[in-house]
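Next comes just one chain, in structure tokens: the form predicted alone.
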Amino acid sequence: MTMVSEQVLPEAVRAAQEQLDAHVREIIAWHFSPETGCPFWLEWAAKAGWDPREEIHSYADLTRFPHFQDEWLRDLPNEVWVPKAYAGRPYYIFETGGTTGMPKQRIGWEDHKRDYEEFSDTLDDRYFPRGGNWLMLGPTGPRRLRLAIEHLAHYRGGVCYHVDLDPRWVKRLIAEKDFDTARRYKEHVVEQGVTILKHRKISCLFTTPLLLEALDEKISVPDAGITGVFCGGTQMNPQTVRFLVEEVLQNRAQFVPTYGNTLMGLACSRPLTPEDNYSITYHAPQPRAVLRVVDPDDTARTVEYGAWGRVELTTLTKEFFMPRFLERDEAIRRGPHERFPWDGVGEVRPFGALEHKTIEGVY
């Protein structure tokens, strides 16, 4: 997919890189200091036999670390991730995955609030009005998304209505080929959303692409008062995006796709344009998280611009340090953007999507 070229000032790119490198040094000093660090990373450094505070000076130096492993968040007790500076403070437990077996768990305190406050600053008040109420039609339960969307609504001066959805149950039904029950469950969820939209004044919507399409089969989303749609979900190809923008929302409500998860936070998309054929590019919330597109066969190597590769995530906050986690996604490496002067990831889809079928449920 050819993208319209962006004029990004070299000084802006350089400044963003310098900010990232400085932030890396700050986070490394925090997590590997006996006064502030967490037990996991302090023990890791002791076993590794080197002090990251002495040897990590930039983002590029993080290749000294191995890839962060799923099992560490599944199998280890949550307490090993508590920085000493947060000792004694009750924490949230957010889950991701868990369709079968133990889910990954990330603990947190304020990260989800900060992530969504920064995202709020990117929203256009014309379409996501201050004081406007929100409807969240999507996964709640143990996911940080539920608290994050509600905080976003409150931060912008509105309230948030919720319709719950259990994606683990949907994925299980699809895996068992019980498509009829999965369809009926989706209709059950959508009907609840329709009821709220008919009886409450709501202008902003969070949902997934498939649920947005299903909602359109019941009502006209713009006619229901929705002026802005914040849409989450890993795979949104250009054809899907164009259909949602032009047919479902009738070019009357703004469509804002995002790529986010419990481990990263929220990657914003650069503005969608017909000139780009509705191809989405996401940019991580640097310097708090960084996305890199790597060669699956040599993950130390970043692929060239325009090439496909596997998505690698590094999270860099005082609450959570996660270097070089290989996501189960692949994407095209895209260049910096005027609003986000660092690399982006384009047309994100499940890793190996062309080789095998993956279960995405309601996403």
Second form
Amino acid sequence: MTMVSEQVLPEAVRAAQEQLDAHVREIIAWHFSPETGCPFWLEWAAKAGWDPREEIHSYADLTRFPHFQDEWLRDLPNEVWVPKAYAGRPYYIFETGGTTGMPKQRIGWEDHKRDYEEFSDTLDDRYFPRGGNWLMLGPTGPRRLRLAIEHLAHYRGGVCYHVDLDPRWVKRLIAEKDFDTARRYKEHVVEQGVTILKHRKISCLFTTPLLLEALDEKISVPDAGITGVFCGGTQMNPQTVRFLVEEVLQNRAQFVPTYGNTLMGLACSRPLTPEDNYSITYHAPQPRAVLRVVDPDDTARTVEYGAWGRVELTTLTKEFFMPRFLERDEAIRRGPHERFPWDGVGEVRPFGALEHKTIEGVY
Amino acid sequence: MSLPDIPILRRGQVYESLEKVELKSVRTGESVAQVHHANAGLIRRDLRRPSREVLRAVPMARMIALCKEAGQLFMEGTLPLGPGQTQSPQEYVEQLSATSGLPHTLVRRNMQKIYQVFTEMDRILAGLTRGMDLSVLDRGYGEQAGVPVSYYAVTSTLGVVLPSNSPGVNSLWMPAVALKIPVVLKPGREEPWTPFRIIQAFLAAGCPPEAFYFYPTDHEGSATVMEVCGRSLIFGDQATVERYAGNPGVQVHGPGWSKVLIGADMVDRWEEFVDVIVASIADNGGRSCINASAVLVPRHADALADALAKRLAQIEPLPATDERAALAGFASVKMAEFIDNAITEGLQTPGAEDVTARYRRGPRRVTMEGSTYLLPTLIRCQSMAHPLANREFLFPYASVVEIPQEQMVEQMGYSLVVTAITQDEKFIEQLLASPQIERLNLGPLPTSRVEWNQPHEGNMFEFLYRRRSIQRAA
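Moving on from the form predicted alone, kindly provide the form predicted together with its partner chain as a structure.
Below, the chain from earlier opens the complete complex, with every other chain and molecule after it.
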């Protein structure tokens, strides 16, 4: 099951690999050319003493780069990331995660729209009907997700309702062990979602696993007219997924889990099946982003299929080049899939999940 | 046979989870079972649908008869385990021994205790309700001592977050089923066996399955059980006790700090009481909150400590199947190290001596056949203020402290069980008046001897039911 599944043609896998390598060359040429590149990477190459345009020919060659440090997105001014080709065009600022203090920021123009348009093509119109309206019940504020879901709704011909959720406040409450206030805040958010669902015609929902469960405490989600649920934000083990599919959604609405963040965009899951025991495998939106499962002690090495390792993300768009960023997650390396003929990451969970608990909160 | 599987029970129905945790033998490290874990959302969803009505319809008389039958089945029956699997009494003993470290004899002794709770449920309920006619619970009203009484349940479920230390703790929640309140059990990590077998015995005897929710789960799941059940029991340390203090919906079972006190009138005869004190310290592997952890005497402390140490040092680890085995191996080696270090560290403070060290060959912490044990330890402390004087650990451990009798009650602090060996009426009066003692044994009775017709650690009936006034027009 963890190997290359039988339906995947070797030609498809090879074609995807070739497309990725060509895309890598194009993106390297873009970011390291003075006419188009951004100050950060141009200065980096000047100091590094080698020209990536000459030495990087494939995705595999990217291991010549060190791991991207996300602190750079916090400590350096946003301007250093503006590619020359985009100079003068105002940009969006998207912030990562839920920690307080000076946030890490990624700038962007069209990437989020492109990512979600591509994602839209993977959605099943029977469950996420064209023209259907959406409810976005999840982290809003300065997050990419907030605009992205609205764009997704518009792209598919519907509109999007929002309920505010500030994940930083939740993390803070949990860190301070103020579980009661955290619970009240969750109630406050969920009640607003219920009100919208009761008064507006909505068929598609974006939310997090915990908020979906909480919603189920107030109403039957499928009875409220929801036929498709796009879920993300926190890890989901197979049992949680199965519970959401079989009980909360009563097998009447489609459940589409995704793995994503501000730095990557979003990775789709293969279609979920009981035969796979609801184990989720995500595939990055290649070639715009690539996920690799690496040996935590020797990060240049990709682990074997079926083995656990740390998730490494490389983002390759004209707006943003981020090589080899080590996510704070671990996963099982899974083989290519018919729909996504490249490696996937399975059963993602916080890195070192077996050793310590991380704060995940409600989002 | 395939590896034993311990499923989730939802309203008594088997549910197989995709999240399974392996249980390993503390001796060989081999997997001995797979335990199915419930996600918190599932628990919350189940408990939104009440199930008490089904149980309420069972008459109390039938309930008592059913408990007796369940007791036989628990002791002698081959009962269901995972799908297509069964468990004989002998298999239960072996499985529990493997994951908990308890020797077979101690498991059997605990089985006997549980059997007694099943078969003497009428006596236990009589104790809890002070002899009330139990049919009052069927009708909701009736008479007691010529006065009208009416009781109603204050909760639709009792949540129980169980520990792993001793199977005997299950005796605390069993009366709730007889009192027709469904139970929501979160078993201890190493001890899913006993609550599961008790449930299976109840079911086999004909108890409605809706009475049982069995959820092996993580911290979040445990917190959910506590949150959604109107009444719950939890076992924990002093921090847990403090966290729930003042919460009327939670009954906390913390450290017992049980003690043996000898009065000035009897202490010159201390040699006669050595057996009772050793039993108080070491029964059940010293793992219960009713085991004595301190012995207070007005004089002869040194001689008594030496005699107790000599006796305790004779208790040595034996193979689990040995009939004489009286010590339990630790399921967690880290826990054993932690306790051992805590004692060694405590001994750095002047005013304490490990008297058992005189008779022990080698260190306190030993391994035998792959298991880690702590050998019984007796500490002679110069005062109750010493850090080792009032500690409770998960093995036979106690301190001996010399205190003038008149200061004993004042200095001893909270004590779940006190055995007071005295005939001094004034001293007895002082003990009876103390709000610090939950169970008082007068005379040479081990602290570990439990009488079922009197509740200790809270009254389960009063925890689950409240009385209302009732009048009917003539």
